[in-house]
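As structure tokens, one chain now follows by itself in the form predicted on its own.
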Amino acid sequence: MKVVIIGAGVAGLGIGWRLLQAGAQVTILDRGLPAQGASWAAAGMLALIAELQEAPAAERELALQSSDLWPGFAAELEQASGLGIGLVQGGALLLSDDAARLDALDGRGQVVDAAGAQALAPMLAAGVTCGLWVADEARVDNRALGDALTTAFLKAGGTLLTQEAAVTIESHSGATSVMTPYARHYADAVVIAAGAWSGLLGDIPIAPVKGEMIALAPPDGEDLPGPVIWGNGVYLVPRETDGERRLLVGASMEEKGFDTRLSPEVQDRLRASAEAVIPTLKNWTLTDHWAGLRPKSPDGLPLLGVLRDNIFVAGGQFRNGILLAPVIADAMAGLVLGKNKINPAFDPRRFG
């Protein structure tokens, strides 16, 4: 079976890797470089509680399935690629002034008082009153994840064509092909996993949502916080890569089309919000500021399934693309091979 996947983010690469393992012939096309879109711009949190507090039951169930898959997926990927992806089960601390609200969020967490929160993250501001401690929440280095998936895909025999944007998908007399500025690629099945750009390839209701983040570096002798911290409208994610220590602070959310220009006002707001949570961040150095485009559907749920005939869609993950990577890889590969069915809640055709 010959499959063309449009999009080399973590979704497209993961699906392609699983299809190769099942014996398919896979080509991935990307308008840029692999894993350099939303996959690169993310913070790498596998956030079951904070990101999915008000999510529908179907999405929560999908996220729980993917969370359970992550340890085995990470180990297999590191073995296949020879690269580490920085999976850390460091926990998450959600700060709030409302203990009852925190207690109602999820049975997996433990409400802690001010002293308990300070014990988990001693650098917190003195005004913290309570928090929800979720010990088993994890995070991954999303940029290392993209590199590892790219390597595993290529090692498994996949073809990756970068800076080759898909322009149209054509079907004639049972034959399907993807046209690019350089070639026509024939396939038995096509998977559209182009993130925020998926809507440019047909009647796919996915729109870009811009998010900006900053990174702060600690002074010598000062430690990163241990857990991910959520509070004051931002999240703080510790990241250490090859000896480089950074605290990622995110994220804004704006519907501005495909505009990825950086805003000094957003940078200042993110930093001020973070400093209200951890006052000593005033002494940390701003080392980076970037933006990415998250793919969002009209109802906020992923689009996973058949668009028409032998054309499939894997998109609309919005803020949870990294968390959902393992389950989407397995589910979509199985669907393309005729082995799986996708939950109707995620059917790309649900909008008519």
Ligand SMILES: Cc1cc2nc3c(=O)[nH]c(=O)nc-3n(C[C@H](O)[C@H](O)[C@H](O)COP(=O)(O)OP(=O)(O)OC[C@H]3O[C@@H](n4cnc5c(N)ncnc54)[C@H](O)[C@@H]3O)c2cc1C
The other form holds:
Amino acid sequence: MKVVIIGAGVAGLGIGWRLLQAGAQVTILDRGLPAQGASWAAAGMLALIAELQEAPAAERELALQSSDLWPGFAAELEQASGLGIGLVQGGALLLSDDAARLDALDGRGQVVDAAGAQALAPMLAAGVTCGLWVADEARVDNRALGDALTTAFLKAGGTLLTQEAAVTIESHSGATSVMTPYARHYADAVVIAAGAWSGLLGDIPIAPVKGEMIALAPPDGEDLPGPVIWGNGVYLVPRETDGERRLLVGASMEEKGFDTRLSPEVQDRLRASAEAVIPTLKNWTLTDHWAGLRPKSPDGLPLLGVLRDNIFVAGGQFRNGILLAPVIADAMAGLVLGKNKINPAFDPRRFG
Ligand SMILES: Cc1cc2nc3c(=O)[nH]c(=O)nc-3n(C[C@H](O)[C@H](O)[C@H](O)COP(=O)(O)OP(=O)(O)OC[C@H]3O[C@@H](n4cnc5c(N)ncnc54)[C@H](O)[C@@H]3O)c2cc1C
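Can I have the other form now, the form predicted in complex with the ligand, not the form predicted on its own?
Every chain and every other molecule in the complex is listed next, the one we just looked at coming first.
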């Protein structure tokens, strides 16, 4: 079977890797370089509680499945690519002044008082009153994940055509092809995994939601916090890559089309919000500021399934596309090969 995938983010690369392992012939087209879209811009949290506690049951179930797949997926990917992806089960601490709300979220975590929160993250501001400690929440280095998926895809025999944008998908007399400025690529199946840009390829209700983030580096002698910390409208994600230590602070949420310009006001707001959580961040150095586009559907749930005939969509993961990468890879590869179905709650045609 010959499959063309549009988009080399974690979704397209993961699906392509799984399809190659099942014996398909796979070409991925990307209008830029691989894994430089939202998959690069993300914070890498596998945030089951903070992001998904209040999500519809179908999405929570998908996220739980993916979370269960993550350790095996990471080990297999590291082995196949020869690259580390920094999966860390460092826990997450959700700060709040509202103990009742934390009690309601208490399914997988443990409510801690001010002293308990300080014990988990001693650098917290003195005014913290309580938090929810979720010991088994994990995070991954999403940029390393993108590199590893690209390498694993290529090592498994995939074809990756970069800087070649899909312009249209055409079906004539039973033959489906993807047109780019350079060629027509015929396929038995086409998977649209073009992230926030998927809607530009047809009647696919996915819109971009801009997110800006910053990174702060500690002065010599100061440690990164151990867990991910959520509080005061921001999240703080410790990241160590090749000895370089950074605290990622995110993220803004704005519907501004495809505009990814950086805003000094957002930068200041993220920094000030983070400093209110950990006052010593005032002494840390701002090392980076970036933006990405989350792919969002009208109901906020992913779009996973058949669009029409032999054309499939894997998108709309919104704030959780890194968390969902393993389950989307398995489920979409299985669907394309006719081996499994996907929960109709994610049907791309559900909006009529
Ligand atoms: C600031 C921010 C923080 C986030 N934090 C987290 C987090 O902590 N945890 C989490 O789980 N998720 C997080 N997310 C969400 C996550 O990043 C996305 O849901 C996920 O990366 C989407 O993956 P994707 O492969 O579908 O899209 P992308 O990574 O955007 O990849 C799409 C690819 O398609 C290509 N493309 C587009 N149009 C075409 C075309 N016409 N032809 C060819 N190629 C095309 C693009 O160049 C791109 O490479 C965050 C997102 C942002 C922006």
